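Take a look at this single chain, the form predicted alone, given in structure tokens.
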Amino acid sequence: MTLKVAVIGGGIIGLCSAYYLRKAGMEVDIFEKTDGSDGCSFGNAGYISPSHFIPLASPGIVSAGFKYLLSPVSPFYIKPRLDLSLVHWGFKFWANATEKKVEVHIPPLNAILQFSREKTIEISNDLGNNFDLQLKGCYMMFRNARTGDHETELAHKAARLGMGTIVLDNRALNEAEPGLGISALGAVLYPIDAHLHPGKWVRAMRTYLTAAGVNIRYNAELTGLEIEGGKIQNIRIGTSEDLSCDHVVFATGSWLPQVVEKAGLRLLLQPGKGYSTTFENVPVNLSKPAILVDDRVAMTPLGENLRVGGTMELSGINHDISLPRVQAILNAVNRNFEALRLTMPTREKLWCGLRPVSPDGLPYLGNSAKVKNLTVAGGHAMLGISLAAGTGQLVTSLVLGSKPDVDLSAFRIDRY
């Protein structure tokens, strides 16, 4: 009997889940509540980053949040508001932002990052690399000595995890990236990192899946579930369409808490807004991505274009764009690169997306103990692209009830 699986959510996590589910011979339908023209899978930096083995909930992040609380241009911002879910999430986030917790979380996060990098290359080979995957590495650039010491310490931790790094001073950095006039003190290069064009990846996956027989439906919002005997019997789409299925996968990004409520579950998660804009035909470009660590700004070369982005803004579900925060991103680039005089683009060229952030910075990935035929895949924070392919393969193992390639105990969906 062929399993019929409904994937709720048409972002890159849902698409990669559908990819591996279909490869395993299942009948797959994707239901996406929007028209599919945007979403967090489109305008992000496109990083495949094993280097990001430190979870977002880490020492210093909470104190930084208080420091930036009233700043209109801060890279990390929590909007004060009366929201019990935010208070509960914030308490758990604070409890996880310790050295002891981070040391516990590093091994499972590193394992899934490494696994997902392999699976991203696997998908690229299958699709013909029509989304510009490049295995060139990524710079962690720093402007002050204290940040440099911290990045060097992280490089030592990376070495213990089997990752090679290259430490570059300002002269070596300018020799590696000539013509940019880099003023940063130096950088740590992670050769294992990669990048791709996220919008092209989404479109390539849609094209492939449609040809493979996966039905992708847009403007199709999940509005209800019929659950009997601890199993989902039917899903309701819109106001009146009831559809049967054997298994359901929730991959709805920042909307995951509202969706899991329909199954009687609760997840702690907050949407973290990020901004980006893409400059076309820049006269001089980076050869590989760079993160400006002091300013928490990401830069990605996309052919002759340059995408810059940043901020983690916890202000609820909204797509309001703060121009001062965008300007702060551009200012950070201009401070570090003499040859890049970036100016504020028109509003229609500005993008923002909501990244789903769990209290410990680790994804939620597992089967529900309460609803037998439900798998949840979400909470990937800033690692959605990095973890998408691996998550898709692991979702397939969870649906089939087979042993996953990665230990998923740290990502249990009922850990809070």
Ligand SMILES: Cc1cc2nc3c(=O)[nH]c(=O)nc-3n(C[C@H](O)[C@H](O)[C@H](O)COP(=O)(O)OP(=O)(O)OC[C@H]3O[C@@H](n4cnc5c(N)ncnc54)[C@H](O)[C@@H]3O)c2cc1C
Contents of the next structure:
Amino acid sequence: MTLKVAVIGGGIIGLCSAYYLRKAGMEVDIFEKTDGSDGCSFGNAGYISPSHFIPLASPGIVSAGFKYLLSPVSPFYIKPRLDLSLVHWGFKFWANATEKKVEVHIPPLNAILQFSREKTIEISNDLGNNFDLQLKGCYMMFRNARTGDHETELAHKAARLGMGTIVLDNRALNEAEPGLGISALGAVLYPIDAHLHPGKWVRAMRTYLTAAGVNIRYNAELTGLEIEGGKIQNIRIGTSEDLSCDHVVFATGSWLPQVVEKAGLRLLLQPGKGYSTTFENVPVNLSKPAILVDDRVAMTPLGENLRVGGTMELSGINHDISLPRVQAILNAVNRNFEALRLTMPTREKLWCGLRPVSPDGLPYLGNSAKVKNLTVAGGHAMLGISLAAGTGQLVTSLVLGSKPDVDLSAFRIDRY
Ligand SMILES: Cc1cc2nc3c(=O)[nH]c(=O)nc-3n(C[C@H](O)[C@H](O)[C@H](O)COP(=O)(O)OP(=O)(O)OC[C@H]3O[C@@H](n4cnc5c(N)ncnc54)[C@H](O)[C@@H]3O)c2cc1C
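Target state, the form predicted together with this ligand; input state, the form predicted alone:
After this comes the whole thing, all chains and molecules, with the earlier chain placed first.
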């Protein structure tokens, strides 16, 4: 009997899950509550980053958080408000941001990052590389010596995980990236990193999946579940449409808490807003992505275009754009690159997305113990693109009940 699976959420996690579920021979429907024209999976920086093996909840981010907390131009911001779920999330985040916890979280995060990189290449080969995957690496650029020391320390950690790095001083950096007038002190290059065009990836996946027989429905919000005997019998779409299925996958990004609640589950997660804007036909471009570590700004060359982005703003579910924060991103780029004189684009060219952030920076990936035919895949925070392909394959193992390729115990969905 063919298993009928409903994937809720049409972002990159839902799409990659549908991809591997379909490959395994299942009948798959995707339900997406919006018209599918935008979302967090579209305008992000497009990094595939094994280099990001330090989870978001780490001592560095907590000290940065305190430093910046109330600044209107900071790269990390928490909007003060009375919200119990934020308070609860904040305590757990704080408790996870210790050296000891980080050391525990590095191996599982590294394992899924490495696995997912391979799976991204696999999907790219299958689809005819139509989303511009490039295996060129990524620079971690730094402006001050202390940041440089920290990045060098991380490079040593990366070496212990089997990842090679190349350290460049300012001169070597300018030789590698001519014409940009780089003032950063230096950089650590992670050749293992890759990048792609995220919007193209989303669209290419949809085209592929539709041709492969996956039914993708837009303006189709999951509003309820009928659970009987510990199993989901029917899902409710919109106000009155009830549909039966054998298994349900929740891949609803920042809306995961509201959706799991329908299954009687609880999950801690905060939306972390980030901004990006893409400058077209820049006169001179980077050959590979760069992170400006001191300013927490990401730069991605997309053909002739340059995307810049950053900030982690915990201000709830909203898509308001803060111009001072966007300006701070542009200023950081201009400070580091003499040849780039970026000015504020028009409002239509500014994008924001909500990263689904768990309190430890690790994804939620597992089956529910309470509802037998439910798999949850979300909370990928800053790593949703990096981890999407691997997540899709692992979701398929969870649905089939087969041994996953990566140990999933660190990603249990009931860990908080
Ligand atoms: C500025 C910025 C830069 C980033 N850069 C990178 C990067 O370089 N590399 C990287 O790995 N990650 C990056 N990220 C993070 C990455 O974009 C996210 O982790 C990823 O897009 C999350 O994918 P998702 O499918 O879980 O969520 P989404 O893309 O948010 O998809 C979830 C979907 O579920 C739908 N949904 C919600 N509720 C329901 C419902 N009840 N019924 C039906 N549908 C529903 C939503 O409408 C949404 O479309 C970045 C993020 C930002 C903001």
